[in-house]
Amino acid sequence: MAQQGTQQVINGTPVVQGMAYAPVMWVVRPSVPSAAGGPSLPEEERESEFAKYEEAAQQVSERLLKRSESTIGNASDVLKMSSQLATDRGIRKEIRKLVLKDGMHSVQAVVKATEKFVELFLKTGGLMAERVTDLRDVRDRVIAQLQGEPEPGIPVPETPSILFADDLAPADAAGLNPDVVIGLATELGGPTSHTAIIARQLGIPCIVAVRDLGRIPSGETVLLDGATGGITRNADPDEARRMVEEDRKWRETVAAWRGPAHTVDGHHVELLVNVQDGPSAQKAAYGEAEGIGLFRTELCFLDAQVEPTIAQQVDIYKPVFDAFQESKVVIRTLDAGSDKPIAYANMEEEENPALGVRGLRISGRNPELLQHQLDAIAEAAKDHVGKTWVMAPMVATLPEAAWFTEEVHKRGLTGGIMVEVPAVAVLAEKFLTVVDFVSIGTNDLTQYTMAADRLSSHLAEYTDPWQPGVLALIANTAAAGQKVGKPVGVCGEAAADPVLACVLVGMGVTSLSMAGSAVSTVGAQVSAVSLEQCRSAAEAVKAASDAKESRYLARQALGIVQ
């Protein structure tokens, strides 16, 4: 029954505009077994047990694995990790002791290491604490797998609604159905979350971090805002309506957009696309991407438990090249580490891996396997007719740029490095009389100037790309790049945000790159403004004291109705 009364708002973090009016519907968590009860198994029944284990634990993994290969970009990422994440080499350790030492049973065993590692990961914070939601979910299937039930999951509403859940595992973000989950919100998850990124993705009007979520219950109706992260009770039914609809016409608009981007003023707008192998890359060739602004190319190498040769690397980069075989493709090195480990390239084991040995400092440790991707780099882009550009991630000084460059420089290519460190956007204008372009990854911008990770449901607040520190400090560089005549791109999340777009575009913002589902949002809205009126949101941001602030100003610049 909906709540009669005054109208109310409730606020969380936006992540992907849009308007949404339904019923709410819950996701319903699964209940968990105690790790405590029964009699301990008999000494000849445990390594049977322990087989059970293991079977279970593969068999989810190959259908998270399976899931990963039917479905694109971001969601197809998060799934493969959580297919590794079943199999862990650490939980079955622990596991197997439990079994085959204590005797405990395969589902108690399961509950009580998965609680040992949701604490490890907790302590850890980073991006390891974002993973406590990923490795729950893994624990729910497992146990569902051995006790013989449905593998648990988001229900099918009957009829559009609005999905309300504490968090979403990647499995069940990536099974969202766009049709009838019409908006989502999340209690926890930040910005560039698995939800946040695979609701971008699917184009799912999407709010994290509500922290008042849980008062609203299952089969409320409510007005759900995605621009502004707001969620109305007892929104006026003929308003909520109207805003619905005009939300739809809009959507019209940005699905008959057609590349490349100009504002109404002419100024054109570079739209790239993040990939991240060949079948990523070809699909994105039919969209309306003018070329490559991210090739993660750790994403290819996951699984690899020894360093590919340079031929299998020039088998697996080829493809993207020849995706794009005119246009531009910017290829990023080794960017190992932290949420993405690779057994040949990190350390075992780091105190705050997030701030560890990752990207351009494992070749400090393994200085053969930046050689030996630059090498296939340039001899898979051989034949690429289009500008082939390399770029190093978390680069912290200017020797590092200027090594880098310099060495991409050897192999005929362009070099150019990520804007990540807040130490490199401080000095952009230096770094940039080293290097040949820059590409601002606002995802890590953000968490490393406001010391918040950017991957913590509880820091959402402040690992949003529209607090004025990081607007700061983007304006910067931009102005950089604008001052010595060298191209400033921006390659996180934050460009995916169409009004954000705008505000980049503004500050002197070269190019976009974003996933292949947002570029039509993307230039539509840039298409809808001027470069003065960019440039206008740009300024009125400076004045702003919050990224809620940040938001209304420059939407209130560009025109855009609240």
Given for the second form:
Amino acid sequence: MAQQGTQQVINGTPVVQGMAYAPVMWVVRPSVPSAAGGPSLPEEERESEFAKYEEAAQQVSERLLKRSESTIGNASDVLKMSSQLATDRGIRKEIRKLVLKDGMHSVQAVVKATEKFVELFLKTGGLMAERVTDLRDVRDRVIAQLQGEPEPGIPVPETPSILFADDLAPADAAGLNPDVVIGLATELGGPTSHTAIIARQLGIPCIVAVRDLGRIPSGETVLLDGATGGITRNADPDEARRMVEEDRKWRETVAAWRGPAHTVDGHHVELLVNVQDGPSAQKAAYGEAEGIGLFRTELCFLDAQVEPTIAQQVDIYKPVFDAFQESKVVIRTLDAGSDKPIAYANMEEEENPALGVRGLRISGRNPELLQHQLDAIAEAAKDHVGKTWVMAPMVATLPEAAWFTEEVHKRGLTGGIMVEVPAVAVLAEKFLTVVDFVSIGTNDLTQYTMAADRLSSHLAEYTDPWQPGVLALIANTAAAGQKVGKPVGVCGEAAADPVLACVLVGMGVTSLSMAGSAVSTVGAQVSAVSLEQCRSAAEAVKAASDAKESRYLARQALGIVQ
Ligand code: PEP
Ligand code: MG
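Same protein, the form predicted together with phosphoenolpyruvate this time rather than the form predicted on its own?
And the full complex, kicking off with our chain again.
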């Protein structure tokens, strides 16, 4: 416990806004049996031992699938992925070998095979490394099934509690009940981890990557602030309850907010939505966004082994344009590579895929892919009444930017680029003279500026767009846009942070594109401040020496320090 009466704040990376004041409940993990030990199984028992494993894996998989069917949104998708992992062919093959050939007991074989795949996933890095928690979670479920024990999972508190964990597997996170789990904090995990994605969907205030979380025991009452990333021990109870009540009122304001967004002094801020296919665009069309700011086309082809024909691509893109028939749609050409490898587009193996042949660079090896995609986009957008803007990912040089824009112009469309590589942000003014618009991808811009893998759960404090170095590059780009008179949008996760959104507006960013679930929160926040305050916040963050100070200075300038 913290010394009686002494207030103490420990910090992590904030991912879902909101306040909670309640006792802590830790998720206790089952201990993992050793992979070694136990006499080798006699030959004649091996087949039946393996059959026991198959039966257990199948049951775990079916249970997870069933839960995915009674869950909605991202939570359902992640449960489905875990269900598939339980019966993954590669893992099954490894366990089969360990049991049938080496004579291992099924529990030990599951532990050993999981260890091997964990190592493999970590070595691959990126999205695969993020799935290590899922692998271990599935392992624990299969072992419990084999041992006839209850399925492990998170405790269900009887009274409202703040859940603490090392990290949450999707199956854990998806089962959270926001009525009793009113706050969430993890030692690991980054802004894009499953914990963050699901907490966002459930609206549970959440902080990840809290290094010192282990110092706070179960049962201690803490104040969790999902906006600043602070967990306060020994908070004054009256003050804490006042802050929670204020937060509750703020959430009501958010729920009632209707677009379009204007600051209190009437400055229009274009709020757009990020989508990945027709259904997500149709869903977003019911919301408050004015259009689409990022259509990630590569997400339509993650499983494709061969390049889809132009006609097939048209069928995929057209529903997105139809969903926002009269509105602006910004479509991005294939951002294949790194954490989103696509069989038909990427090189087989690269030492360092985030710095490799990804995004627009694929055109160097395979120019036809881009030409086909641009033709398909032009065809799909033929009857689109609103603006059609096409942008390229992972652009690094001026000739690339100029060439891409020309290719888009040839099809009668508006062409731009993403600002994800620091070289572009540094020379933003020059780039803006050869393109029609730019959109800042803060996820990659942060990764490349801070030299930190955006998916690493150990580097969340680096992969934070509030880092002063990242903010300076965004400010430089926005200022260049104002000078040249061309639009500068932001479509990375930074646009979904309501306070950072105000800073971006103050810097001169003209549009903000985000997940549909973030639009109302950002809209309500932007509508509660003046352009002048946004400009002061943009000015104030220049003095910050780290991400935490940037947040503090911005909130102070915006008058939202509680
Ligand atoms: C970004 O990098 O910020 C971005 C929007 O692109 P993606 O997240 O798809 O890499
Ligand atoms: Mg990117």
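Given the structure is predicted, the values throughout are model-derived calculations rather than measurements. Numbering follows the first chain given and starts at 1. Just so we're on the same page, rigid core means the largest C-alpha set that superposes within 1.5 Å between forms.
Superposed on the core, the two forms barely differ at residue 282: its CA moves less than 2 Å between the two forms. Residue displacement note: residue 326 has its CA displaced by under 2 Å between the two forms (rigid core superposed). With the core held fixed, residue 55 shows a CA shift of 2 Å or greater between the two forms.
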